[in-house]
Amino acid sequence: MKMDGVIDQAYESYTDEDHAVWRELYNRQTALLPGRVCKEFLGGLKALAIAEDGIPEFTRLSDALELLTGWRIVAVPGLIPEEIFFAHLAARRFPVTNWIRKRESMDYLQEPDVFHDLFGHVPLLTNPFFADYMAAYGRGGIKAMGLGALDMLARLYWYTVEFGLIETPDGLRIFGAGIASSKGESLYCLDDPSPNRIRFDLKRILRSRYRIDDYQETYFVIESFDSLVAATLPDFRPIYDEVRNHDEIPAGALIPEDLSISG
């Protein structure tokens, strides 16, 4: 393994089970999002050929997503120190794990596998301001270091990285990849009446705890994917400052200033 963290996708490696479960999970997934995520994510898994037939092949995949917004995908064994994650998203890398999980696993996992990381994060990637985004993320994280404001900034990744809605003419859609990837939060998100859908707010999801062991209490959903860029451009010293005065918010609870999104 190299410094940056990065390893071979080790393609030959993958067996006919690995491949068997790539599909399963695929076709549960593309059998089920159409009318619960955004066209965009759609659209990307269409651009790059995301397929049923196995496991991708990085290196192709790199280069159909490098010409359309110079991305490119790197493989890693699993999760990754904070700076060496961050210095790949600012550079416009994105880490994907290699592995692929058990079968007896379909349903939860603690750590990203390939499935998680490809089908639910690199589609977006084709969109340019998601892109954006997520390069500006990288830049955001290697400052937020230096200020101590890690834990603050992990929050706006899971809110809308993770686990994000987006407002649409047809009604809210699914966007993040911790719901995209997953059988039973897809269904939860959008269609049971006990979490919140909530305004994005910067300075809310920054106070905002977050559920790693359930699906989650609130999500928070974006007018568009360029209001979410314009939403994250301005300097965070200053609202990191700001946030510290005010006490955290817990992963279920609504504050007044909330406002509530219906379907």
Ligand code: HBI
The other form holds:
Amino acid sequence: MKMDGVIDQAYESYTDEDHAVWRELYNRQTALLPGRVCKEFLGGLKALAIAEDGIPEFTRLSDALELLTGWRIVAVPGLIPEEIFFAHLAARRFPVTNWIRKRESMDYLQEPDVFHDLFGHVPLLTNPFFADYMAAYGRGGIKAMGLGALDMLARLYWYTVEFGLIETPDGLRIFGAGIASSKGESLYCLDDPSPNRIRFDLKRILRSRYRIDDYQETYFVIESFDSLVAATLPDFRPIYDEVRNHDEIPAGALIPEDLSISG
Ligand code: HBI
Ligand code: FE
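The form predicted in complex with the named molecule, contrasted with the form predicted on its own above:
Let's see the whole complex now, leading with the same chain.
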């Protein structure tokens, strides 16, 4: 796959205001994430020296990341076609949007910007298990396109990579990028009594609809990153066939088989 969708980061084009927005978002999240986000995330921030001073330079960051798990990041202008996105993941290239939000969109933006992609997604790519999971997701995405199963597979991404929680001896912790890059949801996902928090179950997730414009009504909880990799190793073709025979589950609904996880 040629490097489709990839652009230059255009680092010099960032304004002081762009770097100031990064600093504000970075300081806000790093003030509230310790004790809420998994230790692997904080370890990744440190290992890659993703700091508060400003938007990181992608090539330097890729050189550090590649030494750890073989991943690099590539600059893209925004959302790219699914087949191109999957091909990058399968080749251990994570597409990172090169622009940053404006002040008026501090708390919510429709499309991922560099803070969501880089601060939210990249730190966990330093964890070997999660790095393998993301590359396997890319390979799975290419297969899913051929099977007309993209809508099901997108749910797995949504409920793990974007909004996943993990169980630890000290309680539930965040690992999803959509949460880690959001002030409101970093608080809500652990503190609010209203959302469901249920044990990760692959077939259940593939049936589960999700919200894109509000906090999640259901969070899935994994036991560990290696168990997430193990659960998603099998060939999904028969799993898709079986899931197709069941009804979809609305975002906030519970089914009898669900195993609720308390904080
Ligand atoms: N493109 N740049 C970018 N980043 C994403 O996270 C992304 C994408 N294209 C498609 C997509 N995500 C989702 O549809 C995945 O489920 C494939
Ligand atoms: Fe994302």
